[in-house]
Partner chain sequence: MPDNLAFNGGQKQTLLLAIHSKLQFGLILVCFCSISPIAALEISGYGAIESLSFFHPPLDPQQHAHYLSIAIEPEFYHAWDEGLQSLVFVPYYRLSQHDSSRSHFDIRELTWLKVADDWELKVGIRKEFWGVSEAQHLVDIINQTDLVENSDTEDKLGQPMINLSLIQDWGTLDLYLLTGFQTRTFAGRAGRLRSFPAIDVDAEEFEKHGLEKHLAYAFRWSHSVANWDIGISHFYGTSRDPSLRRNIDKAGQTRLIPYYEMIHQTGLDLQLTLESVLWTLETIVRSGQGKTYFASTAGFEYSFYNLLGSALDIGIVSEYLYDSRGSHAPVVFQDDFLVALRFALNDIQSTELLAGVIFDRRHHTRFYNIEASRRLGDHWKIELEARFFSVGDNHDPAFIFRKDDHLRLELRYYF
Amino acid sequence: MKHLGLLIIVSLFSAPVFALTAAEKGLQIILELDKRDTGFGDTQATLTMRLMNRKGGHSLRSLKINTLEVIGDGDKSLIIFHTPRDIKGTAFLSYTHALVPDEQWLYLPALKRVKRISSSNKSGPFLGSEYAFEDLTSFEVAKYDAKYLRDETIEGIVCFVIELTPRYEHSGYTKQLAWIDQDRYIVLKIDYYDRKSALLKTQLFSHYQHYLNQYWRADEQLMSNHQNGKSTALHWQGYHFGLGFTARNFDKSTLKRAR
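Give just the one chain, in the form predicted in complex with the partner chain, as a structure.
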């Protein structure tokens, strides 16, 4: 969100709504989306991932995710793995940034080793799932070029359809199409296009819950890969806001003892 100030000024001085270009309107939509989700402070939630293959077999992952909102930069997050059992206690600390590379550390409990890892691996699978690392990092306005395409109704909800082009390096996508609820400014669906511009994955968001009278979080998400037939369902539980986290809860000392 480095350029947020500049972007707001640009949008303030833009022409009236009817005359907005597709890019201006796209920017306006993601700025509003970002604004409505600003100020949540911190969250904690438990995530269950269900990895499903074409034959109907499945495998479960459970993890806990702590997030600290950083105003003016990307969020900090700490992910602690519970299952599968062989990676229990493994933890992943990430300081996300909009355009400069993220900072990431991995804690390996068997060796008691904290290893700084490369954050260039944005498009790789997260825990063998259909989610890539970049699908799970915080949304920052400056990470994308946005373009408004059209209005479209899905399941009775009027949505903006916008095209997001990643501006950061090492993305596995040429573009994403996002369906955004015009009333609540929340994402209902994302289509991901791979480096050859072919449709790769579709992500659906459902069971949105309203927290602190402002923040929407989807309890259920489903990522379907159209190319390999596999899918991953996310189930979020136990969302907590306002735990009073500080940077101290996201340092390497915490990483080594996180549970």
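Having seen the form predicted in complex with the partner chain, the form predicted on its own:
We keep it simple here and write out only the one chain, dropping partners and molecules.
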């Protein structure tokens, strides 16, 4: 019996251990990233947007963004511009979905009309910034095929590097490379590759703050365009959670009266 017990133990420890494929590990990573940011409910924050050209000139905009988490679907968000005067009152409403086309509308006060953003135009620039319309949607696992590439360190932080290939039609990107902090499961950097598979943009996330003992939010984002030399910086502040937003706060009718 002792020999039989020894054989069982040996066989257990010598059983083959199957390593995850690159695709399986990539999916595992983004599922964990999504899981850790689920359950926040709703948020509101104010932002300063700085648009910079290749010669060093810049312009500033101030805006507010409201977000409603939608379990089982993508989040809803409403962006309202306060300054400068020529863009004041402009409002942008976005409904993110997984595989069906996202829904987006832009209210232009000068024209006093709501413009629907075509699903085939999501790769276009958002109001002259280096952010595309598709960059303003929430991250949804089902929108990408993920593949783990390697581990890499950024400023002393060990990251997973994963490749994300958009599964949705009309994306302006062939792929994205994302650097994800292995400890906190937050994104530190994303490289975006255009439809010719050339590096188009890099976005950096920094100065993360911890809210409600669970949710990490970056105070600073910088999107740099390698092809035109322009960049757009976002400075976030005044985060609030649990404001009681409902779907009615993100109805298309709210665009014209958004303040």
